[in-house]
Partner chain sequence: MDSRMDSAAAASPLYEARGLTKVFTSKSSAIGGKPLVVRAVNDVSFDINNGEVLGLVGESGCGKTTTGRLLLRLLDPTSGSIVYAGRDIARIPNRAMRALRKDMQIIFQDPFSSLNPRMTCLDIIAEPLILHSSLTRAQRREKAYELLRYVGLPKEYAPRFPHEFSGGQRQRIGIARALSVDPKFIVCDEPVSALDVSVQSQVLNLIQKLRHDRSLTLLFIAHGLNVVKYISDRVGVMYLGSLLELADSEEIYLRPLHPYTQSLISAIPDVDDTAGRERQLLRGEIPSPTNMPSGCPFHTRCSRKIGRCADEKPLTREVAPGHSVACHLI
Amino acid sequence: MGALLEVRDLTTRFRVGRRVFINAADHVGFTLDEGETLAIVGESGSGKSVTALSVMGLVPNPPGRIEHGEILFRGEDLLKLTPRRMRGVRGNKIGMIFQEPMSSLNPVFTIGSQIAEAILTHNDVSRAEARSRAIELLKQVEIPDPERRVKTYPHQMSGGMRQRVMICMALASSPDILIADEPTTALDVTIQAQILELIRSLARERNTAVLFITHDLGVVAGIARRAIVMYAGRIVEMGPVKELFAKPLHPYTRGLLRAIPKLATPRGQPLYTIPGIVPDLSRLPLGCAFVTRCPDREAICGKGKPPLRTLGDGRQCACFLAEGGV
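Now that the sequence is in front of us, could you give the structure of that chain alone in the form predicted alone?
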């Protein structure tokens, strides 16, 4: 049985000047199985969200375009679909929770009407049935008094409640895949935990596959079975979460893990940060993109891009210094 979603050699390019092009997603490839939760991790600018937007067919053109690759959903290449057929997949078979609900929800419509609209777009039901389903979805995401809440506007709800509404809209047509793009970024820690548990439980109940995008490896441990680490548009490490935490192979992954705040950190000791910043994609260093920030770099690291190799334990890593390559 094949993967539910298979991304092959995806390259998404943006024009940033008259003659300057950057690869925001550079030869990205991965699979997502039915019912699986796969995390994509990396700093801002690493290519996580561009990869998700490419899957959804939402890359703005211009200035962006998918240069080459395949995005297979149940064996069908989404990149070859007509715009009309892609609209039938987007929001119906593949749903997405966006990062900032206030910029995704329309401030002049009630949340009930917006959820109902998402239902009506992909289902042959009456407005009364759509409203009833909207109330039921609000119950499922644990919003109190849903019969009253369907009449409220986005600005009348807290950040956590607005994010729950976004989850309702993404799940309105019972999609096979849910893409969650940094769904907890703007929320406080307590609400973050509630939203993560909600996504986890709904995915389990519906057997929905989840592509979870985050910059926080600490979040990944509690929600995903496998993880992809991206840097400067490329995958640098991929494998099971338990093994990735126990023995990270790429220096960038090790840096992300060291940067997770720990309760045992002595008072007054500054938190660890990876030196430097993500490079400008239009001016990448020669060789490995991480070479200018890497504490383990050697001469070979500046001479060419390291390929994503499969190692002896089955994990994949794009580092010349990773041991056990095959």
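Everything numeric in this text was worked out from a predicted model, so none of it was measured. Rigid core here is just the name for the largest C-alpha set that superposes within 1.5 Å across the two forms. Numbering follows the first chain given and starts at 1. Compared with the form predicted in complex with the partner chain:
Residue displacement note: D9 has its CA displaced by under 2 Å between these two forms (rigid core superposed).
Return the form predicted in complex with the partner chain of this protein as a structure block, the form predicted alone having already been given.
The text that comes after this line covers the one chain and nothing more.
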């Protein structure tokens, strides 16, 4: 068993109305290696966050439920763990940071005591030790003047600083995996660049594997070697970022890449558009979920769900029409 984390055939179902169920994550499978950074990219409702929450055992139940699948962490299925043992993994072996750090921090405690609490939960140390480790960790996430900062409250910090605190708490127990769910979406571009650089360098130093969830293909390019593209709950394409961007195999990936105005796009040239909108998961078309928006569709596409096929060079694509790798 080489992979640090292996998700197999994960289906997470939500109840959205009387007798209406949606598969927010639908037969999702991938592996994450030790020290690797893997990006999951997709638009709203693509299932990227639900996949992350499923790995963390944080799917709200009801309305959500993991219908089937396995989540193997070092070969052990996390879905079979007791809640008590799962708590020993969550936050300890697998840390997580979220999009909006303000809502993840408790407004009435100082950040020092919140970091210390994270340390005390997962380590057998004294309060004083936890406190000095908190200061040490704040230094590592490059927060200036940490001795003073531990005494401040979340509202006294900027968004970028709060995200640094979240990273620092997630790293308090030296996890093997850091799950980052849109950690820079709420931040300004220059601050986003700083946080991305911080995650990159910390992951490298500590050999932490990162599962990085984002909607921004530009961010993917900067942070990950390998990426998964999700659409309507399913993985549509997976592969090394360089090849994936240079020669996308799935028509959806192709469309997304063409639709973004790049710095090199000439002014005023009409942008490529993917027609239509992201489908409602409770009313998916038969067959491939992308069929109604796909420019290349053929008769077969409306008949069944295209399986994720390996197309050489570590690339996989769920499209009936996609052919061979490079």
